[in-house]
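There is one chain below, alone, in structure tokens, taken in the form predicted on its own.
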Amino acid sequence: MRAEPAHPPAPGAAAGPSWRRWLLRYEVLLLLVLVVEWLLFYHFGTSVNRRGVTVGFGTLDRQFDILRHSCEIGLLALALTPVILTGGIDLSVGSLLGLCAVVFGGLTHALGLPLPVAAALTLVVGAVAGGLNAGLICQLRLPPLIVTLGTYSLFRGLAEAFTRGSVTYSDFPAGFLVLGQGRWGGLPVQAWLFLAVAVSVWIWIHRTVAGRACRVIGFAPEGARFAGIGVRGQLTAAYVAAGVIAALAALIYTSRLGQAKADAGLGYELFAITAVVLGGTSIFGGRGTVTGTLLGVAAIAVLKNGLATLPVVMRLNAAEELAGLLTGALLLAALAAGKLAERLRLSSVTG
């Protein structure tokens, strides 16, 4: 007996579930959280002084400060996105930022090299450091967590050794300081550099074969090898790119503060990893988007800067402590919301 063909869906029947799936995307939910977060700080962190001038979170200067202060962490988060997509981790990016900062300071002050040459050599140092991580992970098959935990201490120790723990390089030329303190086209200069890196990483991850290979490696490394994917090459590219981007972040950090010291970027790797995971990238690899990472960076940047404008927090002088506490809470809430959204999407498909 021949089975009857299935009835075609009624016109427009799939539109509802399709819109529901789109609205329940993790990035959309995170964007809503970001908007609510910004509105709350705008309401409670903005005031008008006696002269009738708006001060606090709602000012344009404060928004520019958010862009400036989030650029280095944002770059590190972009650097970590391909790495985490492959199922790896890089705990050394913050320490590498500090090492590259003092290397740049030493090249310009101690050796007297021209700024472009010193900047190029600093990027080379970042690439070599990323290559060291990749070599230990790919050639010796060591766990990325252990390798980068070791280089985390190694890079910071080298920075301390180069500066003897006390030397701070300053008095950089005004032309270099524009990179971290100036504006171009109405926006901070580093925002344009950040945008260029973000677009480049987005194209790499979402529009190239190499980007798709990162996801495959994260899902199943052995399966990727059997499929003919050059796992070592892809991992090396991810870690070397992370090193170069960390070196670029060091240049921007040095320009923004006008000084280079060994403790530059201390703790930045934790905020960067949080931003990536908050943006929906699986810590086990194989799933994630650059858009989600950017939203995660924005959420953390707004939280850190917005807390400093709340009157109660200003009186207690506890902005940094609360930022760490609420960043963890925001991460847990976002993970729970993502899990709930995944269940709702499955129910919408099966129902």
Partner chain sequence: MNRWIREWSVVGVLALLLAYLAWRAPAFFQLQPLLSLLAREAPSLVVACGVAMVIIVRQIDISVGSQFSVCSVIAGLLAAAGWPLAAVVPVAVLIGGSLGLVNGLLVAWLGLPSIVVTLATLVALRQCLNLVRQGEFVNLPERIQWLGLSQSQGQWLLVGGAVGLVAVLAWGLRHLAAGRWLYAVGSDAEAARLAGIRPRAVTLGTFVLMGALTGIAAMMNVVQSPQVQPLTGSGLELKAIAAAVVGGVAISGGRGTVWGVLAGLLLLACISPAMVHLHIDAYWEKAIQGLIILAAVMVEGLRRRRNHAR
Given for the second form:
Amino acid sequence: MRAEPAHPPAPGAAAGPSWRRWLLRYEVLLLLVLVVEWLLFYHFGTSVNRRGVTVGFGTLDRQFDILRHSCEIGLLALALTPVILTGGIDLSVGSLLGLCAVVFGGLTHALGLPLPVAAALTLVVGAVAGGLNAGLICQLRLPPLIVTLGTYSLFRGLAEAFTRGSVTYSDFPAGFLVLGQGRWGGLPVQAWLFLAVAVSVWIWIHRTVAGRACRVIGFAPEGARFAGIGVRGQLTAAYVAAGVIAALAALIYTSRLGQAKADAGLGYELFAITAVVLGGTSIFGGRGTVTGTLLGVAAIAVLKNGLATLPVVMRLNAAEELAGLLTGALLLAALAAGKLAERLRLSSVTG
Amino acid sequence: MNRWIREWSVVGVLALLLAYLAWRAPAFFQLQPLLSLLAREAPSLVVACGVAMVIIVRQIDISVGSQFSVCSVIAGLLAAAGWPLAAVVPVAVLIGGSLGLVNGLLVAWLGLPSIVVTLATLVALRQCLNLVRQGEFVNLPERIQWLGLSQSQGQWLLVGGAVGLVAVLAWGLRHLAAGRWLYAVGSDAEAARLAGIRPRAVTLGTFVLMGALTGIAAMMNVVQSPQVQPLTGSGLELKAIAAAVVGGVAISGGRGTVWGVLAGLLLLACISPAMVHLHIDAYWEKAIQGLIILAAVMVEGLRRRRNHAR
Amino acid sequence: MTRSFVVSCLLLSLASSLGWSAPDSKLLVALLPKSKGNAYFISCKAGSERAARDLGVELLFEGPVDSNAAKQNEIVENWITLGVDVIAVAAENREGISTALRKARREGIKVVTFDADAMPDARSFFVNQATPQGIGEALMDEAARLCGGEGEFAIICATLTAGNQREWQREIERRRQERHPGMKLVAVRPCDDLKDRAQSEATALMSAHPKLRLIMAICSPAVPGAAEAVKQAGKKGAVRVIGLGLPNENRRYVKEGVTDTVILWKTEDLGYLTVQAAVALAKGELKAGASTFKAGSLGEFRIEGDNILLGKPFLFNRDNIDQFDF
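Moving from the form predicted on its own to the form predicted in complex with the partner chain:
Once more the chain from above appears, this time first in line as the rest of the complex follows.
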């Protein structure tokens, strides 16, 4: 943690390294939640079926499924972390995933472009879309929430208009499907991509000046400007990166399902934001870590998938509803606990 | 003019849209369909005003859609069980208010970020409803529809009621001390506290009011049809927030008017019927809606940029 | 950090020593609807539960809350790792779900589809309640009959992207071109499965198209929504409403004469037949090439190729709607 960037203390908080202790505590808390979840599901969600095969949560297949199912939302959460750190938000990532999926489908099917070219162009589309958000936010200085609310509708609308709502692209070559369905080096292929993105974002946020700038902007945009940070450049980078990562998620999504359709990624932005804030990133910006986001994604993914393996939940046929309920509860409990810990610590410092 | 540039730009875009409709599709302006449209949008207007107030105190409530559904379904079940309307309405308002109270307590007293709290209640309430109702409709007794009045009386009453409510809120926000507190807390909670305002109490009160308004809105919707679908109101939060921010309520708090919200909501509400009247294929709708939202807010940005450059 | 890691490792080994096993001799049948909140599938569920009781098998009924193709794949994959014996799916997206179903078949799980088919190589049988063609023809013929063969009509669908909705629209259009060229489709509007939105859409449609003769609602919440709009516009009889829906949601409008016809196969029977077929397949009693299938209390059904036919869609109207309660 040597090069951890200097972090402005929260208003009213005691100076000193307390924020670091808080972060550490919060992440440990989240890790504990994750471990408890995992153990509970391992214990109650694993069984031997009548063919004598061990099934349920405790199997390797199951763990890989969790990885594969949470990969796209995880990527979007990683994309959102820098954006939210700058005090912004990007509601358009889910829609952009849909747009990129059909663009990719159109490029490969309608235009017959080779896969690598189509994939590269899709990433470019993601970058351009992110650039559009960035342009409106930085050049016209409009609030990110409104801009991305507009592009949330716009990108999904373009995806629908592009396919006239009905065209579904499928029949992708096996070589492409490997990306979302195959394994490489023992792990699902997309896990490697996810890992690469996670490491890159981590380095960006925690090991570079640019990442530090993002936090400063989140804490005090005016202050950042006075401190000589190129606010526009940093913001543009964050939104463009979010666009590119959303496009990558679109490729993985398309490959995992073997189809590209205008409704891809519908509602994913909400899950991604949930994961980011569960990971301890302040929605007001300035505070947060990539590790936290990863833990947040994992906590939600394990909860969602694990519940589906519990015999009692399966008998109720209510895995999705319960997962929603518990995610909500978990979110509140985690944040309340974090808040409580902060208060306790403050009182111990001041009193 | 200068101060209300955002509101005026929305009104301008709305006027342009209406003018274009008057030219290309005058059938849009028939009284009965227009009255129906307005009556259908009256609940959304009430919710949007509530959301606007929450945003003015620098919070947000994205659970309104789920609150709306819960109020609608419970009110529907009570009405179906034979409760008189005079008892159902207060209960709906009470339920809305207590859901708002839960959000408010978590936000104001525990100090949790409102977007997170209401994200959690959005999901939790919706899933509870799914679990309990499994999507089944509630069939209402005849006397509930239009509050026992004739249809056009009922529709005028709803539209009038919504406009009246908006007028009261607008007046209250501008002229009542409690109304000014919202702006004070939204602009700078610490300064407000030093000025003798209790920011927590104001925030809590706003959430409760928001919930109560949602309860009223749910009733305004329930009385318009003889059945309640548990899914009703899903996606309402997005519409309400969009109406508020397009209508000039600053997401950073402390700024915005109810009249702006009215203009924002009318603009958003007109887009879909306008598509139908202009014979534009439905798959263009979301893209056009996005462009209109961006256009309505871009005026302000462009203007500020020009001022900045000057 | 280190300490918590050590503790978690300890707990982990403790938990693994407490391995959980619950061998279960009953056949495990898993039914995946397009959306479990939909009244149509709720009534399917009632039928499938009856069949499960009759046959003494265990039934799982799980699906997305909203129609969601990706979610369906996840559920199937959950079931694969769970090791169910047979899966019955109403496919939201034909190609999308087939990937997961093929995987299930490779693992030795039997697969049938119902309501909406997957790719033929991804399942053994399709329990065909009424082909998209059958539905399209029934809807279009009924519309033409009510309008006397000519006039404007509009469609309200769930979403623009839902697979079955597109398929039905294609069949409706094909039938229109072949048999009813006098009918003119003026608009297709989505309602997001929301009754309230369908009502608003229908109101706008009627005012934008004064010559509109009929609204065809092809998702179940849209039928009562459209009917309420017609009633409120005072256009009962002038604008007809037909659609795909359930008797209970539409009873009052059918009786008032606002909605003319609600078209539906008997959903309970569909659920019953699906589970019967799934179990017979898993037990090896139902094999490819069979020409009939005997499904418990419902009697015999014809098999055409690999489609088990439930029969023609049923038309509910004022005269017969009171015979049904679902």
